[in-house]
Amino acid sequence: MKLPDFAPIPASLPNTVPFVGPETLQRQIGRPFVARLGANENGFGPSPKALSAMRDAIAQVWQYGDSTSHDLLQALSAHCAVPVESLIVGEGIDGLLGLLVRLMLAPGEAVVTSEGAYPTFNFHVAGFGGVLHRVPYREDAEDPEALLAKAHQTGAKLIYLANPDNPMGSWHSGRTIEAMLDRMPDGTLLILDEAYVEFAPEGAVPQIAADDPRVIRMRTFSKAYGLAGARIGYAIGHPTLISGFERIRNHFGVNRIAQHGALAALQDQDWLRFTCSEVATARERITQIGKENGLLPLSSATNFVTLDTGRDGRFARALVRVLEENGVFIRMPGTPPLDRCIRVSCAPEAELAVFERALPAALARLR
């Protein structure tokens, strides 16, 4: 008996995913990783309130959770200042880049982004036939301008663009994101892709309405707030768009202990207030570690740091793996020329103190 073929689009589409994660790679080297300096996580852990908040949800798990979120929306309206009208919360931003890819991209049409910027959205695209158009980094940071060319030059449905940056920590003022919109094709949308933006500096959050059609603002609880095990996010957008996602999002996607931990943890500024700082202690850390090793720390508005090996990707993937056989779970940028770095990130001192010890050890193997 014949199994029915797939569908066209993921008929064409390569058997692979963007991220190998670290359960896998410690199952292929037969132990744990002693440092998980890897994803990004936040290693400082959760707000306490948003733990307890969790466990008190655990004895109602065999409800389904709010299909509206209706208390963590109205949270979310008042520490943004935003109206609900403008906010919607999904499983994290990948779930909701996959929604807003569904809702916007009719196949063939063009997307633009950075080469080598967050891979999952690509995959995003591939998945409803999006035409995928790249423009490279410039100085290790997007390239606002060369995504502007692109977009006029491709009539680009949706711009993607990450501010902060992963995966280099790189950012830009408000000031450029907000003149960026002004000299968007008509009927491009802008993707603005905000994990990080809880760590980024004075300066760096655009000043964009809520209502604003030319943008939607992509959030998480996964950086700052230490939620990234619950997979809960949220979007800012104009009220029509926002609505759209009525249309095809999974309604009882979020869950019920997610949604608690979330809300406890935006009440929590204090918690948040202090996971910053031991971030911003952390970045000086391993900004210290490579320059005494030799690598060149750029600087970061995230809870990473981004180390040029001033090698080339062969070298910065071979010093990946081997840090990997020691312990140590780091990543790397996939694309040339960003791949000559390792990316490192912030963790409680331990951790630290770890990749501190076996950095050096694994330089000299390579050297």
Second form
Protein chains: 2
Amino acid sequence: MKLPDFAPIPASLPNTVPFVGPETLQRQIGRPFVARLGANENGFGPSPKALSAMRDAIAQVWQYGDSTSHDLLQALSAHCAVPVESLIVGEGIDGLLGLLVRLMLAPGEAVVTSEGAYPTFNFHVAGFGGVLHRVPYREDAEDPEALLAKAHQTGAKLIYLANPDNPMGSWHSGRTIEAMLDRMPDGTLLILDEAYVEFAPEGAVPQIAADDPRVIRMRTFSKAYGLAGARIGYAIGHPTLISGFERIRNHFGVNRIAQHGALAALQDQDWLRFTCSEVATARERITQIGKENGLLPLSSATNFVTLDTGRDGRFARALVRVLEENGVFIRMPGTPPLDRCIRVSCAPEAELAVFERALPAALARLR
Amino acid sequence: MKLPDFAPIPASLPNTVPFVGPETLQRQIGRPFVARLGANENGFGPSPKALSAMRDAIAQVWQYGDSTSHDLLQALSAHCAVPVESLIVGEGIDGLLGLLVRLMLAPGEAVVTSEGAYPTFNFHVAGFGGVLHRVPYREDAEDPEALLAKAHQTGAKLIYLANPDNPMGSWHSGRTIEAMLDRMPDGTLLILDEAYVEFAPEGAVPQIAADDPRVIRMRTFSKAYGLAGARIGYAIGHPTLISGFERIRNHFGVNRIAQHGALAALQDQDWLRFTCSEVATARERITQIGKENGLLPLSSATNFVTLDTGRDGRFARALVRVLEENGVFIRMPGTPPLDRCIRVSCAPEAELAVFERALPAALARLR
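Based on the form predicted alone presented above, generate the structure block for the form predicted in complex with a further copy of the same chain.
The next block holds the full complex; its first chain is the one shown before.
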């Protein structure tokens, strides 16, 4: 009796995962984190109205969710001023990225991203047999010129760009993105990951027609809306591209409680503004803590602050490990030269105070 | 500006979806269903302990779920008497089937299923470029002999068999399944869909070693555990096969509230027994209603009863439509000769009473 073979592409993939989760780390260390500042989650939480809507939705959890996410789509259409035909709801940006790569990419086709950008996107590209080409960051920001040049050079089918960026927190103006579209190779699709867009200054949001065939925008309820555990996000794109998702998506895959939570969260823009203001305060606080400890805070348009240790990846990795052992969960970029930095998520003051106490002790231990 | 091309496999797929959801049907009809008896959901609902666990989990929904579903895996391991290495948790059986097909099937490879069996499985096979071969049901049950013969003939990579079966409610003994394994072609994997296994008589559950490389079993919290809207299920298989999921799955894709709900539901086996007893009563009631209206109820090991109209697919389709228009949502098999039947899900008495009133009126209108 032998195990049937995996298909060729999965057979060629490593058994690695893009991220080890904080729960796994906690079990390795043997105790829970006191400050959970590593996954860019939003500890200020979702709107109380979203919490209440989810509590109410639980009674109906025996029913599958609406396979079309109709009510949420309608609300998103009004909120984003985009026709419903240009919108698709899915299981978070991670889920939507996987579907998009599958929809667009034939095995062997080229994809361009930045060295150190979102690993889960790379995971999907590898997972469907794509060939990744990486260009370096430039001054700790993704580099549209380099991405474009590499796309032209490789005949890339997809370009990935997050604006604002993760893990550096940097951002480009909307105009830069718009100008980038005009210089894309014909037949190339820009994946504009806007997971952090609600935290960004207004000028960082490009004006793009909903039926522009050159770009798809990914949005999520995981960050500013505080619903990471609900697994729900959406994409905006050309109606033909959006309808392509129907060919392959898991139609009843979105959690019913998440649909209700996302709808209520979207309808409470006051809470979103409150969250963004709390995040701005926390960003200032992390910036200050970094400075007081000799780390250089980078400007951020997100709900995290990236702190330059002024050292190398080895040092930063050791710092992350010592902080973990002392109950503080943070992350860091995975590749040089970004990996001289650590990345700290915005959170309520109690957790930042834990970080404030733990950081100098950890640094002292390493120096 | 042209839209970038879809990849070849998605480009070849139709824009159809396996199921139109009841919410979509309600919007088409213009009013809500009074009896929701079409999706084999469990209107008796999940354990009150699961509801309570989900309510508690909502406060932490700003956190991503545990990417390993550790606590649930441990509980499943104890419950199923299977090592955790043989278990994977995913976004319902639909999600797990998609991953499994992707993991195992190269484009062009053969897959065997039954004509009229689960359409979502076929959707995944087509979605990854597989070639479907269908064998007929035999006496309204899936036919292991025919499945095996077709697998040998086509060199099939995968065989799909649901036991108990959907949409007919029939079942095979565990021994029949065990004997089937011994006659599989080498290198073929049996997908044993056990979505309805908790409703089945004990003899319908095969004894299979957790590390048997010839089969993967799919289970869900959507049916007997009443958590369809939560999107959570699991699979049992050889550790190497199970570890393959790590190469391609969406690691943070399971909803956090669902993880807590599923764990609490699993731990309340008293409620499961209560549910199964309520389902048995409802099954008897649907059987009775069918008989009183001249329909032939088929024996069922599931939470639905398939009623033979004694007519053809055209008649059954018209019956489904008339019932829908009168507020009763049911479904029916999609292909002849099964499509002479309608399929009615077990539900609390109030909804069955609606069905009892609506059925004779609908039949009268059609005759």
